[in-house]
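One chain follows as structure tokens, the form predicted alone.
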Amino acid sequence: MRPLDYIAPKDAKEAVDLLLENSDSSCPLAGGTDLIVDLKHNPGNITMLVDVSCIEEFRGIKEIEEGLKIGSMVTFGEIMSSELCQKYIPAVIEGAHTVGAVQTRNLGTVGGNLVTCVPSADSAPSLMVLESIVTIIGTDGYKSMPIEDFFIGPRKTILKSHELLVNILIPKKNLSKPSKFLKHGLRKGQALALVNAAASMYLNKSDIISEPKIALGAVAPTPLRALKAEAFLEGKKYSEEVINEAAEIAVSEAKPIDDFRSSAKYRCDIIRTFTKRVLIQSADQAKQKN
């Protein structure tokens, strides 16, 4: 790998500068665990590393009057030991244990992994069924979006060069509210998903389901909501018939695709059985609730 130059701004509006003097050339740094591997392949342009992985305003997990805010240089270690993450979003640890190996997710940030877009992120599905709100900054100051809008194609999201992910919010509506994610890879640890999956709901008293989400990574060009079997679910009577249809909804939202590592018929039995799991395992979390 070819030598790079290094900065470490002090703080957001000073990195944005620095990445937009410097646009042709340089790109941030967070733990790098990416990015790293990408520029020892194929540097292109790249000449300056702008590290933005110690500024304040992008660390801590804090419980605020809207919600849950995770500042985007957080890491899967500091999520999976936080106390106010265990205690409001425990699905989004079981899709943080399952970056990686242990080096990984003492490294690698929930923000790089969102940045970075891939169809399979781990961190999207379980964020995205909790409605998390994505911050950013640029030139223009802050501004904030469902993060479902965040994504637009494969490695591709709605940041410009010199914008940042700032935070993501999980809204306070949401917190404790029951939800699952599951993976499944070709191997039990350090793989890419083939298929996740995350949903939320609630359920009344007469098991009445409300507010179901449903989020599916790997089988897309970027994570995707299965509105179509939320939509389905909303005011139905909880059964095993409504769960396997709005599962059968959501594989006709997908589109999977071949490749080397999994037939697009295998995905669509995996989406099948992977939603019908995690909206299982939500509901039977809603039912202790009430």
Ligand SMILES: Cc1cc2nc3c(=O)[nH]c(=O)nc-3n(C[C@@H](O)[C@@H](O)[C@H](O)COP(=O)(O)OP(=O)(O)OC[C@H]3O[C@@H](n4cnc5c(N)ncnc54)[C@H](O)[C@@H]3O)c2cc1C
Given for the second form:
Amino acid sequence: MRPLDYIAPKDAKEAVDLLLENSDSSCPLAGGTDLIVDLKHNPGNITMLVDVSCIEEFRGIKEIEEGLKIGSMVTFGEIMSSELCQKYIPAVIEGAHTVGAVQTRNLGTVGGNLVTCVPSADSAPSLMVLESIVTIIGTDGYKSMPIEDFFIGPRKTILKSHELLVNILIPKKNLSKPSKFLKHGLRKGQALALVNAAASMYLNKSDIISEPKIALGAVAPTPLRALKAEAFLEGKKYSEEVINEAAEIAVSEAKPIDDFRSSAKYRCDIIRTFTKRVLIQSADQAKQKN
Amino acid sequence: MKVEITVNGEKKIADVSPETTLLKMLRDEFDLTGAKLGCDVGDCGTCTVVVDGESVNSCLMLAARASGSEVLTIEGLATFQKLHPVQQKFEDLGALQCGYCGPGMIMSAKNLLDKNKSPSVDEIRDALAGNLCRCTGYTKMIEAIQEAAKEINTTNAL
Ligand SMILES: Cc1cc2nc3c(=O)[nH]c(=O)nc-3n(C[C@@H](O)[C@@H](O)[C@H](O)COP(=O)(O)OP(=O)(O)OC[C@H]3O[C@@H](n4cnc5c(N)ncnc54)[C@H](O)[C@@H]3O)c2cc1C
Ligand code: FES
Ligand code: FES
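Could the form predicted in complex with the ligand be given as well, to go with the form predicted alone?
All chains and molecules follow, beginning with the one already shown.
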């Protein structure tokens, strides 16, 4: 690696100031599982790393009045072993478990994953179907927004170069909501998703669907909510036909590409199958709760 | 910059440039050449070491970030008298061929057994997913890890 400076600021404000003062040459460092790989092969202008991984405000998983707050610098390993996550957001654990392998999950953070913003990011779909809110910090202080608004395009988020992701909030109303995440890669470990998918929904005693949410990854420039399929499902009575129709609508909403990992046509087949599976498995959980 | 860490129970200090990875520091500053450089991008796992109880790719972790941590490498497992049970069973069952993947594989296995006393085959596969071996078919490693688990459990029960 080329020579670099390394600074570990004590808090978010100091980090923002450092990044602003060195806006052409610095960037935040978290677990490094994307950044260090990039710096070895494609360093660009970066000559200074601002290590934000130990900033107290970005760490920890806490239950607060508004819901469950996950610090941006929480690793996938920490999510998997968190009792709060196991209790309230098992679909987020399912997503975390599919990232790379143990060693990468112990370094890689959920915040780094969202900021890298590849369409296949495995932390995104579950957080999206639970309508997560992200909070960022910049020179004007804090700002919060729905997670979908954070993603702008492939490898592009709403963050300016000196801004930082602080935390992710899963709203209280969605804690323990029936939900499911699945990923299809070429093998089980150490493979990026050809398609990943998550769903969440409630069913009432008469099997009427409410608040259905569907999110798909690696099928469009950013992780995608299948809003038309969701609107179709709202208020419908749960049945195989209804789920099949929703999956067909989800396929029509996705814009998968041909690449070296898979053809677009194959991705469409997987979207159909995986949308069905995550919906059915969410519904099964909802039935068990009734 | 100055990095102070505890490696295999011994306090160490090195003066390294900030871009130095933990792997490079272990190998070049401390002559601990057990952890290997394979892919250098997190895929192969031959650089696996345990930092504060969690296994990591030392090729992706800056030495600076490991400052103040406790690091365990393959050199910390055996004594002159006795191999670690995972090492012994790997030897007994012929679980390695060229051995290049070995240090990482064994550290992943050891870390698994520290957290899970009797892992299933699926749990072992999950724990080894980040360790590639180009020689063996993994089968004997999985058997060796199960044997090592049994041995550790019986020794602890005594
Ligand atoms: C072998 C391997 C396998 C992988 N497999 C998968 C996989 O299956 N699925 C998957 O989704 N990902 C996978 N990844 C990528 C995944 O590890 C990363 O996306 C990780 O989550 C990024 O987090 P990090 O903490 O390592 O971030 P870093 O690499 O440190 O940073 C990533 C980016 O985010 C920026 N950044 C970090 N923190 C902040 C912050 N708080 N605010 C603003 N910007 C910030 C950095 O400047 C950088 O641009 C894999 C990586 C490797 C090496
Ligand atoms: S050398 Fe670190 S994972 Fe391959
Ligand atoms: S024994 Fe040769 S790579 Fe595993």
